[in-house]
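Given next, in structure tokens, is a single chain: the form predicted alone.
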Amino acid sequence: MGNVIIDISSYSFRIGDKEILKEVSLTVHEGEYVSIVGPNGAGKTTLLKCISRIHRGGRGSIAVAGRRLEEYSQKELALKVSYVPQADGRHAPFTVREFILMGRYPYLSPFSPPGPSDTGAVREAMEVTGTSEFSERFLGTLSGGERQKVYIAAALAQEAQVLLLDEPTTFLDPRHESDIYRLLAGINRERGVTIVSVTHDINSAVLTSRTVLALKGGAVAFCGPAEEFMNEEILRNIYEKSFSLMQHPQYGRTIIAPEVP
């Protein structure tokens, strides 16, 4: 296992009078794939936004690559961490190539044109994500699955060590959902990018991740190997409902069986 890339220690975060995160601790190693799961309102998205410093403050500590977040400039942090937010239906008025090039902002000065390293990173990110074929199309003309790949491509062009994703398959049909999971698994396995992904898809979390962090009410309810998370008692305590478990016919891992209405 690689060096520690994210180290969260007894971290709490409050918005107004409401404590969203409560004494959360998590250690992520280089090259690891971590899924963050839990009920609605558990604090999953807030935790990603705290790691990426969209939210600032809080008690406890968050360190990236051995340095506390507050020690980084914004450009320095962008060299370490990239963030893909949850899809919200809005479309930026840019072509795919223009949007992906924006991922190079940590390397560009305001008045300098992109250099060979920038155009090369954009080209490689489009090749990896399969977005080259619509590089000159505007984002608003793409399907949801195509746009999600573009957002991931922009994060890859940023060339950060850690990729944070908030519900990367929201609103996608099963085929595009599978495409995104395969893409992320390949990025993690072949390029060594550390991935921390928020998801409501428990089965996919267990099948793709090495580690699962489950939050409930802002606190850690489980943190450990993905295969150990698939336990009836653990799941019932977190989600306050019962689940039927089964073995995946192809991978042999325990998953949640579909429910019949």
The other form holds:
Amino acid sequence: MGNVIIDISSYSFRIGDKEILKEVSLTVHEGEYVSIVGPNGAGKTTLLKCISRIHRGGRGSIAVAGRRLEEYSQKELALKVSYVPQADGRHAPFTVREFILMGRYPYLSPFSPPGPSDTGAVREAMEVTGTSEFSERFLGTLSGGERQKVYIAAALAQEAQVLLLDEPTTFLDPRHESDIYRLLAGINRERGVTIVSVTHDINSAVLTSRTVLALKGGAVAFCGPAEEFMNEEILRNIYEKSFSLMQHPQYGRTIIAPEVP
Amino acid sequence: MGKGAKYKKLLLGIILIFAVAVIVGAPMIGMKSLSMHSMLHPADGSRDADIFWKIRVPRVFIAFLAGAALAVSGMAFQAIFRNPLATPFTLGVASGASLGAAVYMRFGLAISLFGVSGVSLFAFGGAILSILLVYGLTRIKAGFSIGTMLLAGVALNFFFSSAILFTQYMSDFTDSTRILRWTMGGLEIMGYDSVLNMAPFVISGAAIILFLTHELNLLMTGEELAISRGANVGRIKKVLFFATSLMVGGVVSICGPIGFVGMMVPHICRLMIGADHRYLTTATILFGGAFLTLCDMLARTLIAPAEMPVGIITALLGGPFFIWLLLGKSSSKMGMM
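Next up, the form predicted together with its partner chain, please; the one we just looked at was the form predicted alone.
The complete assembly is shown below, putting the previous chain first.
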């Protein structure tokens, strides 16, 4: 395993007088693929937003690449951490290319046009994600799957070591969902980008990532290897319902069997 | 489909030529036709030269500066609030500035700071206070909708308008007429001193905004995404609020509130050149200046020999435009609703 890239230690965060995160600790190594799961309102999204410093403050500490977040300027942090937010149905009136180019913001200065390294990074991000073919279309005209690829491309153009994703596959049909997971796995394996992804889909979490962090009520309920997470008791404790587990017919790993109501 | 950089640069060139043509052409047209010879040879002491150089030319400058400032501050508001209906006027900032100016006139104050007139400073103060107020309101109500924001603007507008009426009511006849006439928004009887008074506000404000075009793009994609891309959103917004207040205060203190320019011009420019602020900002400044200059030309000539306040023309054009934006598909297609 590589060096520690994200080090969160007993971090608590509150919005108003509601404590959203309680004493959360997590260590992520370079090149790791971590899934964050947990029931609604467990604080998963908030944790991502704290790592990318969209939310500031909180007790405890978050360090990225050995430096505490407070020591970074926002631009410096953007060189280390990129973020793909949850789809909210709002689209800025930009073309795909314009939007992906904005990923280069931390490298740009006010009046200089984007240089060769910027256009190169944009081209590469579009090739990796397969978005070149619709580079001149407006964001508002894209399908859910295309939109997600474009947002991932913009984050890739940022050339950060860590990619944070908030429910990257919600609202996607099975084909586009597996497209996105294949894309992320490729980015993780071939480019060594560390991925931290929030998801509601427990099966894909354990099939895509080696490490799983489960939050419940803002606190860490489980943190460890994906195989250990697939345990009836652990799952029942976290989700307050029982699951029946089974072996994946192809990969031999434990997954949750679909339920008949 | 988006348009290429070459196309956009070409379009910027065309808008620049258009703006220059308007600046050069507008002083030639007016209720009294002037002979070209006497305009260019002021030495023979004709009244034509005086009308041209001392009345029309400064007025065109004022109109251009005011139009550019109002348009580009509207554009900045639309990026910050991610809404095509957000402008300093719809959100009550211009009426805040007007109130500041009205208070100054009522009390007949005579303050100036480093050569900047007191009325402009008061208008600037009114603008910045109302921006903070409207922004604060949208902040308190978390996850604010377009509706909440516009209603907050409407409420502020009512409040400030009543406060202006009150100020006016409490004034003597001369001050009262002066305030009333000024709230209609107009560009009459302005000399070079008005140009000099307004220019620093407009130029510094526009320069700040030109400096922040990448940031405006990012703001339009949403604050959280902007932060994750490395933008210091809190500071950027403060700077943008400062710059727009400078411009709105500078313009309102001299011309009164001239509405709708900040809504129409950026929208037309977005349709022409796209939403990328690297191009849109320059286009909006040039087109905004030319637009108000043309509107003022209409105001000077439509009911000649009388004139009407240019604010009436922009409002007559802007009202229907506002409704078209509110109902139309074009804004939702632009992803801003």
